[in-house]
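Form predicted alone, single chain, as C-alpha cells, below.
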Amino acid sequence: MKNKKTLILGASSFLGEYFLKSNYLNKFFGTYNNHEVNSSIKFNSLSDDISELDLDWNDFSHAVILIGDTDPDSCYENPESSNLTNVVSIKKIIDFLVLKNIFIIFTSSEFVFDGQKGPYKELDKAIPILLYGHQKLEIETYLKSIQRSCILRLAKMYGNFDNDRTLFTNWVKDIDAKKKIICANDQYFSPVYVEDVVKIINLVIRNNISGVFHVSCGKKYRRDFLLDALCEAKRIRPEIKFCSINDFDLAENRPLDVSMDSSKITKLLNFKFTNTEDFIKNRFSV
C-alpha cells in the first residue's frame, strides 16, 4: 500500500493541475481528455472504457474523481450531454474502480443546497435548485453505499498565479485594466485556497478518510465584502456597481447563501484552512 499511486481523474482540471504540481514523491498518475497535461494518460470518459486504460491497475490505491462540467450553465443548457459527463459516466467509473477496491474520492459542490440558511453543515439536508447540484447529489446518493469512499464538497475555490481565472486574481486583471467591475453584494460562500483543498486530500489518502465532509475557510462571506478587501490591499478604489448575483446574465438562478461550515473535517484533520482575509493582505498589499 505504502508505494501505491493515487490516479487523478481529470487531471487537466484546475484542482488536477495542482496534484500533479505537488508530485514530490511521483505519488499520483492523472487521465486528461483535451488538455494534455505531465504524468497523464488521455481518457475521454464518454467515449472511451476506464477498464481499457494502457495501467495496470494493482498500482493504485485510491482514485480522485475530477471529471465533469463543471460550468451550472452549461449543465442547464446541454442536459442530455452534462447528465451523460456528470451522471452516467461518473456511475460507470465508480463501478470499475468498486471492482478493483479502489478508494474513491469524489469532489462534489457546495450547488447542493438551495442557498436559503447557510452556513450549512453536513447533516443539513441538501435540495439543490440548479440542475448542475442534482447531478452531483445523484453521484453523492449512489457513493453512500460504498464503503471505500469520501465525498468532498467544495467552496469556491481561489488560486494564487496570476491569469488562473480564479475569484481574486479575475478581479486584479480587471483592476489593472481599469475596467469597472460589476460585483454582486447578496451572495454568500465560504471560498476555499486551492492548496488547502490538495492537502486535504491527501490527508484523506493518508487516512482513508469515509463520509461527506465540507471543504471550505469555514466563514461566511458576501462577495462584495471580499472585493473591497481586495481594493484596501491594493490601495485603489476601482469603478464598482453592485447588484444581485441573479442580475447577471445566467441560465438558472444562483443560491444566495452556500456558505458551509468545515469544522468537521478541521477537528478530525486538525487542520487549518487558509484565512482568506489574510490571503488577500499577504498575496495582493502594495
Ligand SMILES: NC(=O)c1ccc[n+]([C@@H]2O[C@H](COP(=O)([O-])OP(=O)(O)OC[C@H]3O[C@@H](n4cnc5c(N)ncnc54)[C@H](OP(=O)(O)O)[C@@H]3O)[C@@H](O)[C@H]2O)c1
Given for the second form:
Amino acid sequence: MKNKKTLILGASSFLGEYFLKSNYLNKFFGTYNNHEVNSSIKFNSLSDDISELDLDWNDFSHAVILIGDTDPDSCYENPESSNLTNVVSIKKIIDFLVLKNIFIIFTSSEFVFDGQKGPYKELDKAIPILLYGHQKLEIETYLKSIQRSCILRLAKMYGNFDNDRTLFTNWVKDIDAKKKIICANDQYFSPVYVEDVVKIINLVIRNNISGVFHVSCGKKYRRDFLLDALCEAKRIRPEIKFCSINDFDLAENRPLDVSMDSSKITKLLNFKFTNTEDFIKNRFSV
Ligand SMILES: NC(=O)c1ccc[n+]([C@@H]2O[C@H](COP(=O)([O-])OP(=O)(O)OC[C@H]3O[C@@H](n4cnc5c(N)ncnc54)[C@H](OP(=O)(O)O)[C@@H]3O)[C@@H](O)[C@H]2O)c1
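Right, the form predicted alone is done; let's see the coordinates for the form predicted together with the named molecule.
Full complex below, order starting with the chain above.
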C-alpha cells in the first residue's frame, strides 16, 4: 500500500517550516497563505473552499492544523476577523477532513488557561482569559466528539536560528546590540523546543494518538530566570529592567502562570523533552 502523506495546513508558519525542513521522505505537503513555501499550495481559509484545492485527498491520512491568527493582541484588536480565522474557518476545515476520514491534529495553546494555578494538567479545567484562548478552546470543544483527532496544547515555542524571533534568539539579538532588556519577572511558563514539537507530532501521526495532551518542556520557569541562564552562558551582564508581564503595552492582561505538566505525553510516547537550561548552555555558551 502506498505510504500516505500528512497535510500541513499553515506550512508557512514558524512551526510548519520545521516540518517542511524535515521532509526528507516526502511525507509532508503543505498550504501557505501570504508567505509562499516549498512543497505547498496556496490556501486562504477565509476565501478558499478546502474541497476545491487541487489535491488528491486519497494521498493524505493525516492533517496538522497550524493556520491561525496566533497573536493574542491581534485577536483581541480584530475580534471578528480573528474569530473567522481561528474558529469559523477551522471548523469548516475540520468538517471537510472528517468527511475525508483524515486524522486531525490541532495545535491549541497554553493560553486556554487563566494562569491562576499552574502547572496545569490535562484534567484541569480550561478557563481562558484571553480571546485567543477562548477561540482555541472553542475548537477543542468542537473536536471532542471527533474520535480521529488529537489536541496538542503547545507551550511557548523557541527555536535555534538567529533570526527566528523566538525567546532566546530575540534576547541574544538585543544583548549583541547592547540594548537594555526589559524582562518580566512575574510570569511562569514551560517553553518547548520547536524540534521537540515536530517530533511529538510525528509520533502522534505514526501511532494515531487521540486525546488532549500538553506539549511543554515540563518544567516551570520564570522569564528572568531563563534570561539569567542565558547571560551566564554568554558571560555577559547586559542592562536589564525587570517588570510585570502586564506592564508591557498589551491589549489584554496575560495569565501569570501558564506552565504545563507534560507527563501524560512523555509517559505515553516515552519521550524526553529538551531541557531548557541545557539548551541554553549548549547553544549559547562562549
Ligand atoms: N508559536 C508559539 O509559541 C505557539 C504556542 C502555542 C500554540 N501555538 C499554535 O501553534 C500553531 C503554529 O503557530 P506558529 O507560531 O508557528 O504560527 P505562525 O507562525 O503565526 O503562522 C500562522 C500560520 O497561519 C497561516 N494563516 C493565517 N491566516 C490564514 C488564512 N486566512 N488562511 C490560510 N492560512 C492562514 C499563515 O500563513 P501565511 O504566513 O502564509 O500567511 C501561517 O502559516 C498555531 O495553531 C498556534 O496557535 C503556537
